[in-house]
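Just one chain follows, in the form predicted on its own, and it is written as structure tokens.
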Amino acid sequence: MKNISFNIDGRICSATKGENLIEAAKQNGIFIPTLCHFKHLNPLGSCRVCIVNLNGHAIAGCSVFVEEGMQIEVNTPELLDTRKAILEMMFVEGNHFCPSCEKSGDCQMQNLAYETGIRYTRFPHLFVDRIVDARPERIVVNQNRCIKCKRCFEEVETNDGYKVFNFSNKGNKTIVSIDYEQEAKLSETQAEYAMKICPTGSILVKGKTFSKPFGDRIFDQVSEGKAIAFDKINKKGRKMRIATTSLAGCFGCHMSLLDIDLGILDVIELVEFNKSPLTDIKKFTQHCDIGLVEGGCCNTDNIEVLRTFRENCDVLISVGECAIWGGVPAIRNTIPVEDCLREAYLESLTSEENETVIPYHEDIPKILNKVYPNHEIVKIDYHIPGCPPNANHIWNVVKNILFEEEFSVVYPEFKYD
């Protein structure tokens, strides 16, 4: 096979002609992201994720074979911001709640995920109530998770030859179908690969979830934590006000910006915390610098509290997946309010006789049609992702925004469970 010369991002490059650029530009150091490629497969051309330019043209790259004087673009700013708005629509189009996914550590669309730095999606959040379908003898497919990348149709097959996975409708409403009868006659291995080559958590084999510890899982990647070292310089000639706040989630995020041992006491001659339940101050007595929010809005008490925080705070900062995003609490979201007060309050198991009543009064925050994110009611300046965020990347981010320090966040600490 003849060897040719092509160009990415104006490196001359070689391979053998008629290879698929995917594995062409592997082959010289240049890794082109991908959810749907496999080496021995023809491309699928389904995610999207590996775009590049083709002498002047967007094209999926895995479609793509190197010829002799290729000009190809693969990491230009355009590309990586319409890259990650690709994986961002991945995110908002499915359900995918990550701190409660048994594949989140294993997740290849999780890791390219960090890979690209993803804080926040610029796109609202579709939830929409897709089946998860337990039939199967081997397997469960959750359709919230499935990004439609083929891989299941063309890798996993019978001894004898017959499809298992396969398309059923049209448009939006594409999904995933099973043949029940080819899935019967799968064995444990073959139902394990299936769960493997899906990107996602969408496919799980029965009995086989949450067989890794944290660290031990493919993307996890252990470091030992650096100890915080705080540059003391007051540029305000003051120490720096602080508020904190908890709308709708369960207080871990500020469980871990405490989590810092004895950095704390460094922290206490550099800051001073006004409103905040971590000093019982009701209501803001000064202004402040900034304003660090764990947990959505999902009633109207949130609401007024989150706008009372953008007025008193320079910068706001959204904390850990229910600020960003909903996080857990928004799974209620796929379901309507009136059946979760009900299944809540008159249909509970739980529920004592003649006591089956939904409260309501004046004083009760009213319950909002759904949970919102913090950036989709007021301006938020910046986003931590985790659930929760490691007390590092919280301070590191303070120490930023205050004291103009670089800092940089270590893999292990960028996560979204």
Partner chain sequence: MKRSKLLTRLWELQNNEGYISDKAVLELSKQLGVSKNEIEGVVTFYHFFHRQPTGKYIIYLNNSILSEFKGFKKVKAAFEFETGCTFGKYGQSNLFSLFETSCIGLSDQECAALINFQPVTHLTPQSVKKIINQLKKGVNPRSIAHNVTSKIQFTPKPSKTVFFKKYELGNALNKLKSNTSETILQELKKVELAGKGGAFFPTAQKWEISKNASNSEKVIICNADEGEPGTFKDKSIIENLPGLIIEGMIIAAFVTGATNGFIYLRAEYSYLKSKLENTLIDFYHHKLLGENCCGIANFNFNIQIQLGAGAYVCGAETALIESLEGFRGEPRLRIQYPTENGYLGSSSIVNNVETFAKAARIIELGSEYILKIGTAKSKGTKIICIAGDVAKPGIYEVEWGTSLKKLLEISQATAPYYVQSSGPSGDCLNESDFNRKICKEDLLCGGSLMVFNRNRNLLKILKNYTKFFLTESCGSCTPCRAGNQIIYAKIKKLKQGICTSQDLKEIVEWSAIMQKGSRCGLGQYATNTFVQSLAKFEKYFDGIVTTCAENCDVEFDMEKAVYDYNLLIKNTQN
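Cool, the form predicted on its own is there; where's the form predicted in complex with its partner chain?
We keep it simple here and write out only the one chain, dropping partners and molecules.
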């Protein structure tokens, strides 16, 4: 029985009076993204990504119950950006290393970030040290990834009606705690259900996290990204010059650059490489049109190289997760540099007994207190996400910038892992 009408983004919609807006919108073919909402629950209103405007005021969509004549906005540019920003906040607040995350591909938060097109976060990553609690019987709680959506509080219960998850502390110290005693009562199915409803990779079940192979997961899609064909490109008077480098990276992004196989021959027709590991030219010999930077900055040398790139390139692009926000090397960012170095040189399994030497010399670069994303060191003009990014994605961006060819990033090219 649809007895009222209301308005979303100028479209007349109808629904049952008092229906939750998220559901009512869905019935009218309008999708409002959420991370904490569950149809059968009272709204939790904790993730805030479902932000909409109700009669001109911002409000969480899940806490709206539709009434006759409501004026609702869902997809104004401003709201889209706010939604994206809130998601970005989740990324910087936690420590989301998608390339090493068990949930990658099955993760709703990651999926939503792809859909909203987050290439990099406008906010600085906070790198708070958080624990991974593997003490429970079946479940592992990885606090690095929890977005405090409260789904697990409401949805995971023992057969005798006890809650398993809850908040501890408040403010910036708020974490989700797990009750060991109650958790032990959960059946395997109940535990797996908890993992399933968690919109991130925070709740994992021991031995089950890799049961589904990467590539076959809910949000994994086969890349259909089309490359802009090189022969269609309007060549300019001269060959365009490209420089590349790998800072605190693994050369994976460079591998990906070469992943266009024979396409590389076409590339050579249009561009020439200046300073790059591909040419082994160590110093810039000419000013370049584009610089592709893999990896972030973990030592003073990285910073110097990055700064020469900025000086010598018109357009500078961060390629890959490490360049964009630190990526895998940034796993050390929650640990003081002293502890890292002690562990590496003095107390590691392979270090000599009573070892006292931590390498230092004026010729070796100094280690920075943390791994920095490139855009915190110099201005970066564009970010290509991925670990590594798909070759088509990289070259499409390059071609777009150098030859002003239009292209759009398609969903499957957008990856953080």
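Residue numbers count along the first chain shown, from 1. The term rigid core refers to the most C-alpha atoms you can superpose between the two forms while keeping them within 1.5 Å. Just so it is clear, the model here is predicted, and its values are computed rather than measured.
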Shift of residue 369 between the two forms at or above 2 Å (CA, core fit):
no
Against the rigid core, is the Cα displacement of residue 354 between the two forms at least 2 Å?
yes
